[in-house]
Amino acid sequence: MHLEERQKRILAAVVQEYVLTGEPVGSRTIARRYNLGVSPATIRNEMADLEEMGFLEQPHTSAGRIPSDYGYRYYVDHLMEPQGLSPEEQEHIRRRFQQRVLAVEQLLEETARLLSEITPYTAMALEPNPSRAKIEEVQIMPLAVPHRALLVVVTEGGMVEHRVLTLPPSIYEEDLEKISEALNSVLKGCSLDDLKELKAQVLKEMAKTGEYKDLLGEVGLLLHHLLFLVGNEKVYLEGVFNILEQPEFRDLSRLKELLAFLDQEEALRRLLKAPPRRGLTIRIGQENREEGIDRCSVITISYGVEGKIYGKVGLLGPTRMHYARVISVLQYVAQSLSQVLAQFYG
């Protein structure tokens, strides 16, 4: 829908001022923090047009306007000017990341944490898709409660994969011994996205001897539960109580229902993972299909090495959300992260 100039100028307005303060603005606001060099009444009027044409909103009669989705999406495409970061917030960043870090699930989990501290949102991280990693090391370990045993998937870069299993009474802990064998033989080296076609050929070198062909269902039991790690990132989640501090979740029933769905992991799984895969998405209000999040803003931003391995970083916070500062924050923290995974995969 096409604005007139001084109609932009207004939503522009409109909307960082609401930003700022979380209360609906009035015309003479406008007019008197704003200096587009007309009078209250005219804002006024022209506030009332972006109203009938949906870019604002009056919450109650005697209140000024708020934007609308449709007013932010607007602000975000065509009128929002890029905020980047200080040299000194450049710096905190490239310090945080500076730290030594032994796994890149340590990696994820600081940079959730250093996005939750530097915004008041709360913050994701989905870990790279393990499918493309590849194996380093199987091994089966008992646990002390009977017919229980860990399967441990360590792939490239530290990540490590993990699940309980339950074993019949004919498996020993030798023979636990002698399927790590079995399946590192094969399985080093290979990527979980080869798991399908390993998997016919790992039963198959077990099954030239008799040693290992009594334990060829339990080992295609192994394989079923590591293909289904494929698909299941972890998500990292910090600053969940920053929510808390938004004046817009004071609501205690919409309160609920954003806590209920970020205990969800399957949720924000999805909510990360959707498209598009690659670069800076913007999803505000009820652009949003995730029940419970039709209110709020998610901005996420991917991340790789060489685009092989990758997942995504992202920001969830009302809809009254400081955009130019959270896209800035995002890129360089994407950009940083990106970095320092180059040595983990590189």
Second form
2 protein chains.
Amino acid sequence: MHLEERQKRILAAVVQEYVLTGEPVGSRTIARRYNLGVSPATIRNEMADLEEMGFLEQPHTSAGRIPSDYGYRYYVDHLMEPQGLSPEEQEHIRRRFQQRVLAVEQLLEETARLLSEITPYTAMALEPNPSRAKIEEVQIMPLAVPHRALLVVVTEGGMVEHRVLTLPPSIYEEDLEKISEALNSVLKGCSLDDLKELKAQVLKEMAKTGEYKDLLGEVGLLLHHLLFLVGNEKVYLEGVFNILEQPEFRDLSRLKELLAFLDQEEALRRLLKAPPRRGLTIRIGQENREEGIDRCSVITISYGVEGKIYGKVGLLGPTRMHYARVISVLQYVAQSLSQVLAQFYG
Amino acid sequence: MHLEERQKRILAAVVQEYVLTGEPVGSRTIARRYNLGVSPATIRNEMADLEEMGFLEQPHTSAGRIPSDYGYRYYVDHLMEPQGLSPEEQEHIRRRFQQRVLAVEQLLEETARLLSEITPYTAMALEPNPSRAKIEEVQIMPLAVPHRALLVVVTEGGMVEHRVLTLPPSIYEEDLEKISEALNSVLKGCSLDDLKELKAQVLKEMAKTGEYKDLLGEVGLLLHHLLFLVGNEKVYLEGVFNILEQPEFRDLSRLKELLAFLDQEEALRRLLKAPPRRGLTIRIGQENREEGIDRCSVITISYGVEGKIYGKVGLLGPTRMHYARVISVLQYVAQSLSQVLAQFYG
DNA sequence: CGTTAGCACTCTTGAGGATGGAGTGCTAAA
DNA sequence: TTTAGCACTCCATCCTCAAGAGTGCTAACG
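Can you return the structure of this protein in the form predicted together with the DNA rather than the form predicted alone?
Following is the full complex, with the preceding chain placed first.
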């Protein structure tokens, strides 16, 4: 839909003012604070038109206007001016990432926390998807208890997963190292995704060597355990507390809905894994298909190394969100995170 | 302070009724629902006495009574009747623990979730303290990037910690295995706590072998990394959402206070690590020294294997808590958790 | 013909005041 | 010592009312 220049400026003014104050915006306010060179009456007329076109809404007859989801969408797509971060903020973010060398998991948790500190919204970070990452090393370590061992899998990018195994009586501690080696030689470079198809082949290969024939069943079990790791990327959630500051969640029932949503890691994972795989996504209000966040906006961005997509970070807040700033923050943080990952994990 | 039999029964009635309804309890209600064989007027007199002694409080003149922290304390210490779990509930809990074999971390997360599902409160679980646990295995695994390696430490009980290391140019990938072996031979059986004192000694020992002289500095660095693992047991928090159902947190400002508290992992760790190390702890209202939970009760219980204390699990809710049930649940869950740990990790 | 001033109208919000109910404390009788 | 009766207190709810913000409409203006 085409908008006149003046309508665009008024829509932008309404969005900006509403994001700032959280109160419905009246024609007088806009006339006063944004000098458009026209009177409140004119603005009133334009606002009535914008409402009819679906960009604005009126909570009740004698209140000001607030942007509709569609209004926000138009603002984000056509009106919003990019708002870079100040050098101090950039410095602050860079510092946080360079403070310590961390394993990927801790790095992501730290990223989510950082985001929740520099924005008034709730931050999420999704682990790299282990199903696509290649296996770098598989180790089976003995535990103190007889016939228990720990399966540790290190995937590309320094992700570590571990599971406890119960070994059959036929396997002794001394065998574990050899089994590890054998597994390694076959599995190194595989992705967990490949594993399903490879499973049979791997078993055959190991059968050839003869040595571990007794263990084939067990190796199958190990692979089964490996496969279990697939598709359950952890989601790090920080700053749930932030949303209490947002006036739209003063209403307890709405707050409950949102918290009920945030309580389900599975739903968060879906939210972050939704396409596209790459780049920035903005979902405003009803554009979110998930239950309980139809009054929220979710902005996500991918991070990664060397063009491979590793995972996503994102922010969740009310539709009345400071889009320009949030996008700048996310872009800068994702970029910094990617750099650190590249630096330490190639 | 000594209470008459009748006073005890009235106090117990007030606590039970208040826990049930959340409304201040009047004399008539007690006379009707708990047949004490006396009239409301008599109960009124006794309640006035109980208030004077500090067991009860009155929100305002013409309201019923509610228990004070002290009243709850007396109830918990002297009046509460243990309330066992139904066979169905016991079965349900046992099943949850036997469903899958999990690494300790996942097991604790699962425990917290279980607790938050079968009680209307917020559940916490504290990891075993790695500083006291003995090291079972140390492994340095190469990463794909040159001069980056992953330090994996497995401690007693199957806890796994890992950190990314930056190796100096003088160390090659081939050395890592040997270094791991050397470290292992010295460190196996150590606790991380011992490490501080052992550090110097370990370095000396390794110097004797001669072979790794160049690496002594690096080994020192590794030990430093190991020490970093100490004292930061993770806390698993589940069911924050539950507290919204509690009427005492309808008040937004109180809710904020509590959520601000729950947001600090450090505070939760302090809360769970507070003495005693062993057994059940009940802290009611002001007995909690931490800011933000002076209207809450915290009940914790230790879990462990073979008499060693491993960690704690606990529940946090309003002082108006169903103590008898919560205690039974915690005891049963801690016992089940301990059994699973014993079974898999000795 | 677009823009603007003026004005009546609508709706929310908060304060003030009346009402009913729940529960108490006190007194006097059993 | 216990209980019935009663006056009293305080909260919660509802209603009303006025103020304030903002609109839509109309008519006048350039």
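Take the two forms, find the largest set of C-alpha atoms that superpose within 1.5 Å, and that set is the rigid core. Positions refer to the first chain, counted from 1. As the structure is a prediction and not an experimental result, all values here were calculated from the model.
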Core aligned, does the CA of H147 move at least 2 Å between the two forms?
-> yes
